[in-house]
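As a starting point, one isolated chain is supplied in C-alpha coordinates, in the form predicted on its own.
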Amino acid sequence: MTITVTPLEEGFGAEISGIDLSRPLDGEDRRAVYQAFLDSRLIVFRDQDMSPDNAIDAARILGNDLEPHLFKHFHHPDTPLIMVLSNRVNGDGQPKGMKDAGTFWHSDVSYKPNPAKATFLYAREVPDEGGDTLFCDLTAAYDAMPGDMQDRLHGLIAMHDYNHVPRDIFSKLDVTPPPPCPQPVVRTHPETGRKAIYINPGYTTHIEGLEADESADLIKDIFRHCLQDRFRMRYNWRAGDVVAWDNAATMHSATTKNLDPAKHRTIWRLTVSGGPAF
(Lines of atoms letter the chains of each structure in order from A and count residues from 1; the text may use other names and numbers.)
(Lines give C-alpha, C1' and ligand atoms only; values in the text may rest on other atoms or scores of the structure.)
Protein backbone atom coordinates (compact mmCIF):
# COMPACT_ATOMS: atom_id res chain seq x y z
CA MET A 1 0.00 0.00 0.00
CA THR A 2 1.02 3.63 -0.46
CA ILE A 3 0.45 5.53 2.76
CA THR A 4 -0.13 9.28 2.84
CA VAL A 5 -0.08 11.21 6.12
CA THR A 6 -1.84 14.59 6.00
CA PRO A 7 -2.16 16.99 8.97
CA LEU A 8 -5.78 17.61 9.94
CA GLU A 9 -7.11 21.04 9.10
CA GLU A 10 -9.21 21.08 12.27
CA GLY A 11 -6.18 21.11 14.58
CA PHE A 12 -3.52 18.67 15.66
CA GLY A 13 -3.49 15.07 14.47
CA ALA A 14 -3.20 13.56 11.01
CA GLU A 15 -5.29 11.62 8.51
CA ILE A 16 -3.72 8.47 7.10
CA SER A 17 -4.94 7.50 3.63
CA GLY A 18 -4.05 4.60 1.36
CA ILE A 19 -4.84 2.07 4.11
CA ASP A 20 -7.51 -0.61 4.20
CA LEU A 21 -7.64 -1.86 7.78
CA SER A 22 -9.71 -4.88 6.79
CA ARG A 23 -6.63 -6.33 5.09
CA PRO A 24 -3.37 -7.44 6.72
CA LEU A 25 -0.68 -4.77 6.68
CA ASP A 26 2.96 -5.62 6.17
CA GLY A 27 5.62 -4.62 8.67
CA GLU A 28 6.61 -1.47 6.80
CA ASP A 29 3.05 -0.14 6.68
CA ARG A 30 2.46 -0.95 10.35
CA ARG A 31 5.64 0.91 11.29
CA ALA A 32 4.56 3.91 9.19
CA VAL A 33 1.16 4.04 10.91
CA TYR A 34 2.79 3.74 14.32
CA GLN A 35 5.27 6.52 13.58
CA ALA A 36 2.41 8.79 12.48
CA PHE A 37 0.67 7.99 15.79
CA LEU A 38 3.78 9.03 17.76
CA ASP A 39 4.39 12.14 15.67
CA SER A 40 0.80 13.40 15.48
CA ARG A 41 -0.67 12.10 18.77
CA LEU A 42 -3.98 11.45 17.01
CA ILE A 43 -4.56 9.59 13.74
CA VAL A 44 -7.63 9.21 11.52
CA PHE A 45 -8.57 6.65 8.88
CA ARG A 46 -11.64 7.20 6.69
CA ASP A 47 -14.07 4.83 4.96
CA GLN A 48 -13.13 1.65 6.80
CA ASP A 49 -15.26 -1.52 6.85
CA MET A 50 -14.04 -3.90 9.54
CA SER A 51 -15.04 -7.04 11.38
CA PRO A 52 -14.22 -7.40 15.09
CA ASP A 53 -11.09 -9.38 14.19
CA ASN A 54 -10.02 -6.63 11.76
CA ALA A 55 -10.48 -4.00 14.44
CA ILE A 56 -8.46 -5.99 16.96
CA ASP A 57 -5.61 -6.47 14.50
CA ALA A 58 -5.64 -2.78 13.55
CA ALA A 59 -5.60 -1.64 17.18
CA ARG A 60 -2.59 -3.87 17.80
CA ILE A 61 -0.56 -1.73 15.41
CA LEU A 62 -0.37 0.65 18.37
CA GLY A 63 0.47 -2.02 20.95
CA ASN A 64 0.02 -5.76 21.10
CA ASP A 65 -1.75 -5.91 24.47
CA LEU A 66 -5.43 -4.93 24.50
CA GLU A 67 -7.56 -4.81 27.62
CA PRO A 68 -11.31 -5.24 28.24
CA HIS A 69 -13.19 -2.31 29.71
CA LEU A 70 -14.38 -2.41 33.32
CA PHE A 71 -18.04 -2.35 32.20
CA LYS A 72 -18.53 -5.93 31.03
CA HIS A 73 -22.19 -5.20 30.29
CA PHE A 74 -21.17 -3.29 27.15
CA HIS A 75 -18.64 -5.73 25.72
CA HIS A 76 -19.16 -6.72 22.09
CA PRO A 77 -20.96 -10.10 21.89
CA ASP A 78 -18.03 -11.58 19.93
CA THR A 79 -15.13 -10.36 22.10
CA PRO A 80 -14.52 -8.59 25.43
CA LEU A 81 -11.71 -6.60 23.77
CA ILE A 82 -14.31 -4.39 22.05
CA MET A 83 -16.58 -2.14 24.06
CA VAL A 84 -19.73 -0.94 22.32
CA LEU A 85 -20.61 2.74 22.66
CA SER A 86 -24.18 3.23 21.51
CA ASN A 87 -27.45 4.96 22.30
CA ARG A 88 -29.46 2.22 20.61
CA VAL A 89 -31.69 -0.03 22.70
CA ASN A 90 -32.97 -3.57 22.24
CA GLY A 91 -36.61 -4.43 21.77
CA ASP A 92 -37.00 -4.81 25.54
CA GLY A 93 -35.56 -1.34 26.12
CA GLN A 94 -32.14 -2.51 27.29
CA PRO A 95 -29.13 -0.55 26.00
CA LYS A 96 -27.07 -2.10 23.21
CA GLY A 97 -24.02 -0.20 24.40
CA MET A 98 -22.80 2.51 26.72
CA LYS A 99 -24.68 5.68 25.83
CA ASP A 100 -22.22 8.19 27.28
CA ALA A 101 -18.61 7.15 27.77
CA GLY A 102 -17.59 10.45 29.33
CA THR A 103 -18.93 13.91 28.45
CA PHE A 104 -16.14 15.51 30.44
CA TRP A 105 -12.42 16.05 29.82
CA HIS A 106 -10.35 12.97 30.66
CA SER A 107 -7.46 10.74 29.62
CA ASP A 108 -8.47 7.10 29.36
CA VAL A 109 -7.62 4.90 32.33
CA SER A 110 -5.43 7.53 34.03
CA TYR A 111 -7.08 6.24 37.22
CA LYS A 112 -5.01 3.02 37.13
CA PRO A 113 -1.28 2.57 37.88
CA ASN A 114 -0.80 1.41 34.25
CA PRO A 115 -2.98 3.79 32.24
CA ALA A 116 -4.08 3.14 28.68
CA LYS A 117 -1.46 3.73 26.01
CA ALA A 118 -3.92 4.36 23.19
CA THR A 119 -7.63 4.39 22.50
CA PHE A 120 -8.96 3.15 19.16
CA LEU A 121 -12.51 4.02 18.05
CA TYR A 122 -14.31 2.71 14.96
CA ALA A 123 -17.56 4.43 13.95
CA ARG A 124 -20.20 1.97 12.77
CA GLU A 125 -22.95 4.58 12.54
CA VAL A 126 -23.14 8.27 13.41
CA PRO A 127 -25.95 10.84 13.42
CA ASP A 128 -26.17 13.63 10.86
CA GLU A 129 -25.43 16.04 13.69
CA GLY A 130 -24.23 15.72 17.28
CA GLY A 131 -21.97 13.17 18.91
CA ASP A 132 -18.68 14.96 18.13
CA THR A 133 -15.56 14.26 20.20
CA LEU A 134 -13.41 17.07 21.60
CA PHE A 135 -9.64 16.69 21.88
CA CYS A 136 -6.92 18.67 23.67
CA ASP A 137 -3.21 18.47 22.81
CA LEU A 138 -1.49 18.33 26.21
CA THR A 139 1.98 18.15 24.67
CA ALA A 140 1.49 21.46 22.85
CA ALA A 141 -0.06 22.91 26.00
CA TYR A 142 3.01 21.98 28.03
CA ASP A 143 5.40 23.32 25.38
CA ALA A 144 3.58 26.68 25.38
CA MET A 145 3.54 26.96 29.18
CA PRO A 146 5.79 29.65 30.73
CA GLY A 147 9.08 28.25 32.00
CA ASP A 148 8.41 29.18 35.61
CA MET A 149 5.12 27.29 35.49
CA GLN A 150 6.82 24.25 33.95
CA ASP A 151 9.42 24.33 36.72
CA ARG A 152 6.70 24.56 39.36
CA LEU A 153 4.91 21.48 38.05
CA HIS A 154 7.90 19.16 37.67
CA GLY A 155 7.99 16.50 40.36
CA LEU A 156 4.42 17.10 41.55
CA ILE A 157 2.12 14.10 41.99
CA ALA A 158 -1.65 14.16 41.54
CA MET A 159 -4.28 11.64 42.56
CA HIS A 160 -6.67 10.20 39.97
CA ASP A 161 -10.03 8.64 40.80
CA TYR A 162 -12.43 7.04 38.30
CA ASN A 163 -15.36 8.14 40.47
CA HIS A 164 -14.19 11.77 40.75
CA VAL A 165 -17.09 12.85 38.53
CA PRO A 166 -20.01 11.01 40.20
CA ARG A 167 -21.74 8.64 37.77
CA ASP A 168 -24.84 6.65 38.62
CA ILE A 169 -23.71 3.92 36.23
CA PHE A 170 -21.55 2.42 38.99
CA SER A 171 -24.54 1.77 41.23
CA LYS A 172 -26.86 0.79 38.35
CA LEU A 173 -24.47 -1.88 37.08
CA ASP A 174 -23.14 -2.89 40.50
CA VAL A 175 -19.57 -2.08 39.44
CA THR A 176 -16.94 -1.05 41.96
CA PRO A 177 -14.52 1.58 40.63
CA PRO A 178 -10.81 0.89 41.19
CA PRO A 179 -9.09 2.71 44.08
CA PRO A 180 -7.50 6.12 43.39
CA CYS A 181 -3.90 6.13 42.25
CA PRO A 182 -1.07 8.70 41.89
CA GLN A 183 0.23 10.01 38.55
CA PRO A 184 2.82 12.66 37.66
CA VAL A 185 1.46 16.12 36.87
CA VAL A 186 4.00 16.31 34.03
CA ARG A 187 4.51 13.07 32.13
CA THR A 188 7.48 12.27 29.92
CA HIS A 189 6.44 10.19 26.93
CA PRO A 190 8.21 6.80 27.10
CA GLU A 191 9.02 6.78 23.36
CA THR A 192 9.19 10.36 22.09
CA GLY A 193 10.68 11.85 25.25
CA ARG A 194 8.32 14.81 24.94
CA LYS A 195 6.62 16.17 28.05
CA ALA A 196 2.90 16.70 28.48
CA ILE A 197 0.51 17.79 31.20
CA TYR A 198 -0.97 14.63 32.70
CA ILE A 199 -3.89 15.72 34.82
CA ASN A 200 -7.48 15.98 33.62
CA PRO A 201 -10.77 17.39 34.98
CA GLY A 202 -12.54 14.03 34.86
CA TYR A 203 -10.27 11.98 37.10
CA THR A 204 -7.76 14.24 38.90
CA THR A 205 -8.88 15.01 42.45
CA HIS A 206 -5.94 16.94 43.93
CA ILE A 207 -2.19 17.47 43.93
CA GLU A 208 -0.34 15.73 46.73
CA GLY A 209 1.56 17.79 49.30
CA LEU A 210 -0.43 21.00 48.77
CA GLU A 211 -3.13 22.53 50.91
CA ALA A 212 -6.62 21.95 49.48
CA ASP A 213 -7.06 25.55 48.32
CA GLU A 214 -3.58 25.74 46.80
CA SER A 215 -4.14 22.44 44.99
CA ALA A 216 -7.52 23.52 43.63
CA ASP A 217 -6.17 26.88 42.47
CA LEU A 218 -3.17 25.32 40.74
CA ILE A 219 -5.32 22.72 39.00
CA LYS A 220 -7.67 25.48 37.85
CA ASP A 221 -4.74 27.47 36.44
CA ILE A 222 -3.44 24.39 34.58
CA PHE A 223 -6.80 23.62 33.01
CA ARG A 224 -7.38 27.27 32.09
CA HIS A 225 -4.11 27.14 30.16
CA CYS A 226 -4.62 23.71 28.56
CA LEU A 227 -8.20 24.31 27.43
CA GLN A 228 -7.43 27.35 25.32
CA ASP A 229 -8.81 27.12 21.79
CA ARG A 230 -5.32 26.88 20.30
CA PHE A 231 -4.78 23.45 21.92
CA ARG A 232 -8.24 22.06 21.18
CA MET A 233 -10.09 20.53 18.25
CA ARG A 234 -13.59 19.18 17.59
CA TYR A 235 -13.81 15.96 15.60
CA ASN A 236 -16.95 15.49 13.54
CA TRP A 237 -17.48 11.77 12.91
CA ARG A 238 -18.44 10.05 9.67
CA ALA A 239 -19.52 6.42 9.42
CA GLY A 240 -16.46 4.27 8.71
CA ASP A 241 -14.06 6.58 10.55
CA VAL A 242 -11.33 5.18 12.76
CA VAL A 243 -9.74 7.59 15.23
CA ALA A 244 -6.92 6.58 17.59
CA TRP A 245 -5.05 8.77 20.04
CA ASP A 246 -2.12 8.77 22.43
CA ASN A 247 -3.38 9.00 26.01
CA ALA A 248 0.04 10.08 27.27
CA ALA A 249 -0.21 13.26 25.21
CA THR A 250 -3.89 14.17 24.92
CA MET A 251 -7.20 14.32 26.71
CA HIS A 252 -10.67 14.23 25.22
CA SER A 253 -14.36 14.63 25.94
CA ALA A 254 -17.43 13.02 24.43
CA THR A 255 -20.46 15.22 23.70
CA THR A 256 -23.04 12.44 23.79
CA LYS A 257 -24.71 13.11 27.12
CA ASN A 258 -27.53 15.09 25.53
CA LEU A 259 -27.57 13.43 22.11
CA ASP A 260 -31.09 13.08 20.70
CA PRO A 261 -32.02 9.41 21.27
CA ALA A 262 -33.54 9.34 17.79
CA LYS A 263 -30.09 10.09 16.32
CA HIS A 264 -28.21 6.83 16.52
CA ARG A 265 -24.49 6.57 17.19
CA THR A 266 -22.65 3.24 17.49
CA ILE A 267 -18.88 3.06 17.90
CA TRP A 268 -16.52 0.23 18.79
CA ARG A 269 -13.86 1.10 21.33
CA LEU A 270 -10.61 -0.80 21.89
CA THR A 271 -8.06 0.03 24.56
CA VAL A 272 -4.33 -0.53 24.08
CA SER A 273 -2.61 -1.31 27.38
CA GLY A 274 0.24 0.85 28.60
CA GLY A 275 2.90 0.90 31.26
CA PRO A 276 3.34 3.14 34.32
CA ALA A 277 3.41 6.91 33.78
CA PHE A 278 6.33 7.44 36.15
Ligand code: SIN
Given for the second form:
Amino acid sequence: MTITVTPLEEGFGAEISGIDLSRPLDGEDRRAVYQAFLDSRLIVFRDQDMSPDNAIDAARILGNDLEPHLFKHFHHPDTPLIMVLSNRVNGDGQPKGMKDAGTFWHSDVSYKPNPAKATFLYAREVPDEGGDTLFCDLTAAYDAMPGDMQDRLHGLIAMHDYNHVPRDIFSKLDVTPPPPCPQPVVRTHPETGRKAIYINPGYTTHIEGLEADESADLIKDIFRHCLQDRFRMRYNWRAGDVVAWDNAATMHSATTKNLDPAKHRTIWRLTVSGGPAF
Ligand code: SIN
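Right, the form predicted on its own is done, so what does the form predicted together with the named molecule look like?
Zooming out: every chain and molecule, the one shown earlier first.
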Protein backbone atom coordinates (compact mmCIF):
# COMPACT_ATOMS: atom_id res chain seq x y z
CA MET A 1 0.00 0.00 0.00
CA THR A 2 1.13 3.56 -0.54
CA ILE A 3 0.50 5.63 2.54
CA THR A 4 0.15 9.38 2.30
CA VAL A 5 0.26 11.58 5.39
CA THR A 6 -1.29 15.01 4.87
CA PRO A 7 -1.52 17.70 7.58
CA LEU A 8 -5.15 18.50 8.44
CA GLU A 9 -6.50 21.84 7.30
CA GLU A 10 -8.47 22.12 10.54
CA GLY A 11 -5.27 22.73 12.53
CA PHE A 12 -2.91 20.14 13.95
CA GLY A 13 -3.09 16.43 13.16
CA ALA A 14 -2.76 14.54 9.90
CA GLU A 15 -4.93 12.51 7.55
CA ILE A 16 -3.53 9.15 6.53
CA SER A 17 -4.73 7.86 3.19
CA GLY A 18 -3.98 4.67 1.29
CA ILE A 19 -4.92 2.45 4.24
CA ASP A 20 -7.81 0.03 4.57
CA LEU A 21 -8.07 -0.73 8.27
CA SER A 22 -10.29 -3.77 7.66
CA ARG A 23 -7.28 -5.62 6.22
CA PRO A 24 -4.12 -6.72 7.98
CA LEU A 25 -1.30 -4.18 7.56
CA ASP A 26 2.30 -5.20 7.05
CA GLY A 27 5.01 -4.11 9.48
CA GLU A 28 6.14 -1.20 7.32
CA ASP A 29 2.64 0.29 7.10
CA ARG A 30 2.07 -0.18 10.82
CA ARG A 31 5.29 1.65 11.57
CA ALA A 32 4.38 4.48 9.17
CA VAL A 33 0.99 4.90 10.86
CA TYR A 34 2.59 4.84 14.29
CA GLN A 35 5.22 7.39 13.31
CA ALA A 36 2.50 9.71 11.96
CA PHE A 37 0.65 9.31 15.27
CA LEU A 38 3.76 10.33 17.23
CA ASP A 39 4.65 13.19 14.87
CA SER A 40 1.17 14.64 14.40
CA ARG A 41 -0.42 13.78 17.78
CA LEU A 42 -3.73 13.08 16.04
CA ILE A 43 -4.39 10.96 12.97
CA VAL A 44 -7.45 10.58 10.77
CA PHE A 45 -8.48 7.83 8.35
CA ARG A 46 -11.49 8.33 6.08
CA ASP A 47 -14.03 5.94 4.57
CA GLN A 48 -13.29 2.94 6.76
CA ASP A 49 -15.62 -0.04 7.09
CA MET A 50 -14.65 -2.17 10.05
CA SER A 51 -16.01 -5.03 12.14
CA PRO A 52 -15.36 -4.98 15.91
CA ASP A 53 -12.35 -7.28 15.37
CA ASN A 54 -10.98 -4.99 12.65
CA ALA A 55 -11.30 -1.98 14.97
CA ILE A 56 -9.48 -3.86 17.75
CA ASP A 57 -6.65 -4.83 15.36
CA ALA A 58 -6.42 -1.27 14.03
CA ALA A 59 -6.31 0.31 17.51
CA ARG A 60 -3.50 -2.13 18.40
CA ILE A 61 -1.26 -0.42 15.83
CA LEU A 62 -0.94 2.26 18.53
CA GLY A 63 -0.24 -0.16 21.38
CA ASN A 64 -1.07 -3.75 22.13
CA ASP A 65 -2.90 -3.24 25.42
CA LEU A 66 -6.50 -2.11 25.10
CA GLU A 67 -8.44 -1.18 28.20
CA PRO A 68 -12.18 -1.75 28.72
CA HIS A 69 -13.98 1.40 29.87
CA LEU A 70 -15.16 1.70 33.48
CA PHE A 71 -18.78 2.07 32.28
CA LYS A 72 -19.51 -1.58 31.52
CA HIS A 73 -23.09 -0.64 30.61
CA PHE A 74 -21.89 0.82 27.31
CA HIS A 75 -19.57 -1.96 26.21
CA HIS A 76 -20.20 -3.27 22.70
CA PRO A 77 -22.30 -6.48 22.89
CA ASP A 78 -19.46 -8.45 21.20
CA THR A 79 -16.49 -7.12 23.17
CA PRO A 80 -15.68 -5.06 26.28
CA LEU A 81 -12.76 -3.50 24.38
CA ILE A 82 -15.18 -1.30 22.44
CA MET A 83 -17.29 1.27 24.22
CA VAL A 84 -20.31 2.49 22.28
CA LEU A 85 -20.93 6.25 22.28
CA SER A 86 -24.44 6.80 21.02
CA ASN A 87 -27.58 8.83 21.51
CA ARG A 88 -29.76 6.01 20.18
CA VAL A 89 -32.18 4.23 22.49
CA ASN A 90 -33.65 0.73 22.33
CA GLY A 91 -37.35 0.08 21.86
CA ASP A 92 -37.74 -0.02 25.66
CA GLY A 93 -36.08 3.40 26.04
CA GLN A 94 -32.73 2.05 27.27
CA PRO A 95 -29.64 3.85 25.88
CA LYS A 96 -27.72 1.95 23.22
CA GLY A 97 -24.52 3.73 24.24
CA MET A 98 -23.10 6.57 26.28
CA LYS A 99 -24.75 9.75 25.02
CA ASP A 100 -22.19 12.24 26.24
CA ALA A 101 -18.64 11.07 26.91
CA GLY A 102 -17.47 14.43 28.20
CA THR A 103 -18.42 17.89 26.95
CA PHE A 104 -15.48 19.39 28.82
CA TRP A 105 -11.78 19.52 28.04
CA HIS A 106 -9.99 16.40 29.22
CA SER A 107 -7.22 13.96 28.49
CA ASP A 108 -8.45 10.39 28.70
CA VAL A 109 -7.86 8.53 31.95
CA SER A 110 -5.49 11.19 33.35
CA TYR A 111 -7.20 10.37 36.66
CA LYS A 112 -5.43 7.01 36.89
CA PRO A 113 -1.72 6.35 37.52
CA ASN A 114 -1.51 4.58 34.15
CA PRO A 115 -3.39 7.01 31.88
CA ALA A 116 -4.66 6.19 28.39
CA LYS A 117 -1.90 6.36 25.83
CA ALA A 118 -4.20 6.79 22.84
CA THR A 119 -7.90 6.96 22.11
CA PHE A 120 -9.28 5.52 18.88
CA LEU A 121 -12.76 6.57 17.68
CA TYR A 122 -14.55 5.05 14.71
CA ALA A 123 -17.66 6.89 13.49
CA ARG A 124 -20.45 4.48 12.50
CA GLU A 125 -23.08 7.17 11.93
CA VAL A 126 -22.98 10.92 12.46
CA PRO A 127 -25.53 13.73 12.17
CA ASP A 128 -25.36 16.15 9.25
CA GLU A 129 -24.84 18.87 11.83
CA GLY A 130 -23.52 18.92 15.42
CA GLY A 131 -21.52 16.37 17.40
CA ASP A 132 -18.08 17.74 16.42
CA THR A 133 -15.12 16.96 18.67
CA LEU A 134 -12.77 19.74 19.80
CA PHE A 135 -9.04 19.13 20.21
CA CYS A 136 -6.23 21.13 21.79
CA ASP A 137 -2.52 20.60 21.06
CA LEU A 138 -0.83 20.68 24.46
CA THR A 139 2.66 20.14 23.04
CA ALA A 140 2.40 23.25 20.86
CA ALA A 141 0.89 25.13 23.80
CA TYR A 142 3.83 24.18 26.02
CA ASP A 143 6.38 25.08 23.30
CA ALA A 144 4.79 28.53 22.89
CA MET A 145 4.83 29.34 26.62
CA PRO A 146 7.20 32.04 27.81
CA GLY A 147 10.35 30.49 29.32
CA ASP A 148 9.66 31.84 32.82
CA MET A 149 6.21 30.20 32.80
CA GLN A 150 7.72 26.91 31.63
CA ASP A 151 10.33 27.12 34.41
CA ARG A 152 7.63 27.79 36.98
CA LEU A 153 5.68 24.68 35.96
CA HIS A 154 8.54 22.20 35.84
CA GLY A 155 8.45 19.79 38.76
CA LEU A 156 4.90 20.75 39.85
CA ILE A 157 2.45 17.95 40.55
CA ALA A 158 -1.32 18.23 40.08
CA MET A 159 -4.13 16.01 41.33
CA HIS A 160 -6.61 14.49 38.89
CA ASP A 161 -10.06 13.20 39.82
CA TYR A 162 -12.60 11.53 37.50
CA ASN A 163 -15.36 13.07 39.58
CA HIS A 164 -14.03 16.66 39.36
CA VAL A 165 -16.86 17.71 37.06
CA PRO A 166 -19.72 16.07 39.01
CA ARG A 167 -21.86 13.95 36.72
CA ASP A 168 -25.00 12.14 37.78
CA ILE A 169 -23.94 9.23 35.58
CA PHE A 170 -21.82 7.84 38.43
CA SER A 171 -24.75 7.50 40.81
CA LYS A 172 -27.21 6.56 38.06
CA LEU A 173 -25.05 3.67 36.93
CA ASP A 174 -23.72 2.84 40.37
CA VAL A 175 -20.10 3.31 39.30
CA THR A 176 -17.51 4.38 41.86
CA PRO A 177 -14.85 6.67 40.38
CA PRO A 178 -11.24 5.65 41.14
CA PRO A 179 -9.40 7.62 43.85
CA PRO A 180 -7.72 10.89 42.72
CA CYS A 181 -4.15 10.51 41.51
CA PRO A 182 -1.12 12.80 41.01
CA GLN A 183 0.35 13.68 37.59
CA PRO A 184 3.13 16.07 36.52
CA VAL A 185 1.91 19.48 35.30
CA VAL A 186 4.47 19.25 32.49
CA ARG A 187 4.78 15.74 31.14
CA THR A 188 7.65 14.52 29.00
CA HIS A 189 6.36 12.26 26.27
CA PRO A 190 7.66 8.74 26.92
CA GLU A 191 8.56 8.21 23.26
CA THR A 192 9.11 11.56 21.53
CA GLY A 193 10.74 13.18 24.57
CA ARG A 194 8.70 16.35 23.87
CA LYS A 195 7.14 18.20 26.76
CA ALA A 196 3.44 19.00 26.99
CA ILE A 197 1.07 20.53 29.52
CA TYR A 198 -0.63 17.65 31.29
CA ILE A 199 -3.45 19.24 33.28
CA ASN A 200 -7.00 19.53 31.97
CA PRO A 201 -10.18 21.32 33.10
CA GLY A 202 -12.17 18.08 33.30
CA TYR A 203 -10.06 16.17 35.79
CA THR A 204 -7.42 18.42 37.39
CA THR A 205 -8.52 19.61 40.83
CA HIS A 206 -5.47 21.48 42.12
CA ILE A 207 -1.69 21.78 42.12
CA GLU A 208 -0.01 20.21 45.12
CA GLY A 209 1.95 22.36 47.58
CA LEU A 210 0.27 25.68 46.60
CA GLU A 211 -2.35 27.64 48.52
CA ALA A 212 -5.84 27.03 47.12
CA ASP A 213 -6.04 30.52 45.54
CA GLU A 214 -2.58 30.32 44.06
CA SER A 215 -3.29 26.89 42.61
CA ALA A 216 -6.63 28.03 41.13
CA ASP A 217 -5.03 31.17 39.61
CA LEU A 218 -2.16 29.24 38.11
CA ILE A 219 -4.47 26.61 36.64
CA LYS A 220 -6.61 29.39 35.16
CA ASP A 221 -3.54 31.02 33.58
CA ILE A 222 -2.39 27.73 32.10
CA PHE A 223 -5.79 26.98 30.56
CA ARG A 224 -6.13 30.55 29.26
CA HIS A 225 -2.85 30.03 27.43
CA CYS A 226 -3.56 26.49 26.17
CA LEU A 227 -7.09 27.17 24.96
CA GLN A 228 -6.16 29.95 22.56
CA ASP A 229 -7.55 29.37 19.08
CA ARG A 230 -4.09 28.80 17.64
CA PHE A 231 -3.73 25.51 19.57
CA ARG A 232 -7.27 24.28 18.96
CA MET A 233 -9.21 22.64 16.21
CA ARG A 234 -12.75 21.42 15.62
CA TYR A 235 -13.23 18.05 13.99
CA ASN A 236 -16.38 17.62 11.94
CA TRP A 237 -17.12 13.91 11.57
CA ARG A 238 -18.12 11.93 8.51
CA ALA A 239 -19.42 8.37 8.80
CA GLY A 240 -16.49 5.97 8.31
CA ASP A 241 -13.95 8.33 9.90
CA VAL A 242 -11.40 7.07 12.37
CA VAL A 243 -9.71 9.64 14.58
CA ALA A 244 -6.99 8.55 17.02
CA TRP A 245 -5.09 10.86 19.31
CA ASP A 246 -2.17 10.91 21.69
CA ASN A 247 -3.44 11.63 25.20
CA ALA A 248 0.04 12.62 26.43
CA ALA A 249 0.07 15.51 23.96
CA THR A 250 -3.53 16.68 23.52
CA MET A 251 -6.85 17.20 25.26
CA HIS A 252 -10.31 17.08 23.73
CA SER A 253 -13.96 17.85 24.37
CA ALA A 254 -17.13 16.37 22.94
CA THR A 255 -19.90 18.77 21.88
CA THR A 256 -22.72 16.25 22.23
CA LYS A 257 -24.61 17.75 25.14
CA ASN A 258 -27.17 19.57 23.08
CA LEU A 259 -27.30 17.22 20.14
CA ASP A 260 -30.78 17.02 18.64
CA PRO A 261 -32.09 13.56 19.74
CA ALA A 262 -33.50 13.08 16.25
CA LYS A 263 -29.94 13.27 14.83
CA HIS A 264 -28.11 10.05 15.49
CA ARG A 265 -24.46 9.74 16.35
CA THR A 266 -22.85 6.36 17.04
CA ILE A 267 -19.12 6.06 17.53
CA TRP A 268 -17.02 3.13 18.73
CA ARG A 269 -14.36 4.11 21.19
CA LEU A 270 -11.27 2.08 22.04
CA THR A 271 -8.70 2.99 24.67
CA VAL A 272 -5.07 2.08 24.19
CA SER A 273 -3.13 1.87 27.43
CA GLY A 274 0.49 1.04 28.04
CA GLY A 275 3.81 1.62 26.39
CA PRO A 276 5.37 1.78 22.93
CA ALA A 277 3.83 -0.20 20.08
CA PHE A 278 7.20 -1.21 18.64
C1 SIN B 1 -14.45 11.16 24.10
O2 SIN B 1 -14.31 12.09 24.88
O3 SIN B 1 -13.79 10.14 24.19
C4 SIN B 1 -15.48 11.21 23.01
C5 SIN B 1 -15.48 12.45 22.22
C6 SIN B 1 -16.74 12.61 21.42
O7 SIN B 1 -17.71 11.87 21.58
O8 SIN B 1 -16.78 13.56 20.61
